[in-house]
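A single chain, nothing else alongside it, follows as structure tokens in the form predicted alone.
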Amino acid sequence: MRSLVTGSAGFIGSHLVERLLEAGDEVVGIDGLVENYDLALKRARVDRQRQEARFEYVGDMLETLDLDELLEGVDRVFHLAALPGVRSSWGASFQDYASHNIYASQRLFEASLQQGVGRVVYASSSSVYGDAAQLPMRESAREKPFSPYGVTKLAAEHLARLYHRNYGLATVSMRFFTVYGPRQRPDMAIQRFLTAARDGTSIRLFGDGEQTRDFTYVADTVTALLRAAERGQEGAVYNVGGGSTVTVNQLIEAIEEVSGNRLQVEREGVQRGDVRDTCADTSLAETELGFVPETSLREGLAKHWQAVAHESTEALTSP
């Protein structure tokens, strides 16, 4: 098949590209290399991907690309490109979030419709739920984003539904719950905590540490994306969780265990937009996609630690 992946140089996108190439797909990767973290990491991933004959890289923004031309002959689209980050989505930066996360998505859905793409899988976020009144979070629950970032991810979800209901575009949206693993963004908690454990530096912990998160290993997330492309119900939304809901304090203890090092914790106040708890009900994905996460938190942290413990910039961006 011919697959197009947006955000192909990113954390999850780079893992997805590798899995698609292993499966024999031709892959078009689009990544505008937004400077939300060190571009050397993204460029190294692109350099490695371009060594594969069946990979074509397009280094530009979805907001300005000629998407009709790029989508000719494409069987399925995996839309992972977005500007991430809850805490950084406030204030003047919201204009960038609206452009990258909403406008870019609308252009991609429109072009996919015009070019007759068979399936568009959109990477959404558990941030659309906000501070949910009931746990675990179910797809049928009312969405109440608690950050501007969550608002933009939900808006793109609504666009995906609209293109399906009005025009029959086969869209599927996947709500990711705190994905971690090798190549995780440097600003994400597990990457920061593991790096601190390696280097003997301190970490900042926002809040009391009793907030909970449902952590999902990146390989399981990629499996869910592929299942959605193969058998997801058109117009549907699915939670993608790892079944590993723990407090941040428990996460710190687990990281100390896998690394063998104590973490120095500097505690700070709760940040704007951070929800108290997340926990995914993945029964719909299990029933309709056959998706069951295979990687326990302990196993995933050990794999992530192994990558961080031996990393240089080159090692971090290699599979």
Contents of the next structure:
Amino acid sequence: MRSLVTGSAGFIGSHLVERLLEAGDEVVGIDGLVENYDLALKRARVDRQRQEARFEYVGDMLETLDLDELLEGVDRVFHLAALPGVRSSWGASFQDYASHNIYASQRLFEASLQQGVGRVVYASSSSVYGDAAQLPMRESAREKPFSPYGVTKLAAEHLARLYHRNYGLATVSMRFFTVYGPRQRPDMAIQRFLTAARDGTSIRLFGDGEQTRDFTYVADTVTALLRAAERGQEGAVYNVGGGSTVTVNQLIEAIEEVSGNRLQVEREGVQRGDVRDTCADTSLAETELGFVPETSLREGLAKHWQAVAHESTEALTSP
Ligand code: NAD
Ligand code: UGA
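Got the form predicted alone; could you also share the form predicted in complex with nicotinamide-adenine-dinucleotide?
Let us now look at the entire complex, which starts with that chain.
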């Protein structure tokens, strides 16, 4: 198999690249190294990936690349490149969100069609639901995004569906619910809280902490992506949740337990664009993909904590 991964230097993309290489695929990774966080983290991942002969790196933006050439001979595309932050999608930054999340996706779908790519799996988001009228969230519910980011993720999901309905491009959209694990983006709650537990710094808690999230361990997310490529229904949308819905206050307690350190909490107001609750109904993914999340929150947090604790040891011992 020849697989192409967009966003290959990112958090989830880098885990997916590893799994594809382990499975014996040839992998083309596209990542324009957007500065949504420290580029040193992304560059280190690219350096590691390039040590594998079956990996080819393309360090450019989807908006400008000659995609036809890159997609020649590609069996399947995993489209993860996007600006991913919910709370930072307001104001002037929306132009970049629209370009990276919508326009770049349309170019990729169009080129995949022209080149006869067999399957395109798109990384969508629970943010397309907004503040859902009913929990758990089901794929059949009406989408009402609550952030500009959610609007862009839904727009690209619609594009994926349109390319399927009009031209028969085999697209599948996967709605991820708050993904965590080693290499999580530095702007996300668990990475911030574990780092603060390690360093003895304080965390910022947005709102009363009673909001809930269906946290999903990254290895489970990657498994769902692979299943979608193998057996997802063309044109379909699937929830990918972790089965570990907890309040942020409960998350803080779990992090204190796993790290053995107490967190110092500074309270801030509810952030614009944040939904109150997320909780995935994953029965469709279970029935059609055979996907069931396997990693409990405790188990996932323990692995994530090991990675964060190890980073500090590396920093202390390197010259
Ligand atoms: P990330 O920022 O770590 O990875 C995204 C990568 O895409 C980055 O390395 C960036 O440089 C690259 N990129 C962005 N726009 C690009 C473009 N136009 N051309 C080329 N490269 C580009 O983010 P992540 O957390 O790994 O998220 C991956 C995907 O999953 C995103 O599409 C995001 O919307 C989606 N998602 C993530 C979560 C989560 O909890 N992390 C949840 C739901 C959905
Ligand atoms: C995450 C990802 O960042 C998005 O890319 C993704 O699209 C979305 O999940 C999704 O499920 O679709 P979010 O749920 O906001 O978004 O993830 P976190 O940043 O981990 O935040 C979780 C909760 O912790 C939120 O309620 C947030 O307000 C809170 N939080 C976050 C804090 O209280 N303090 C922080 O410093 C960060």
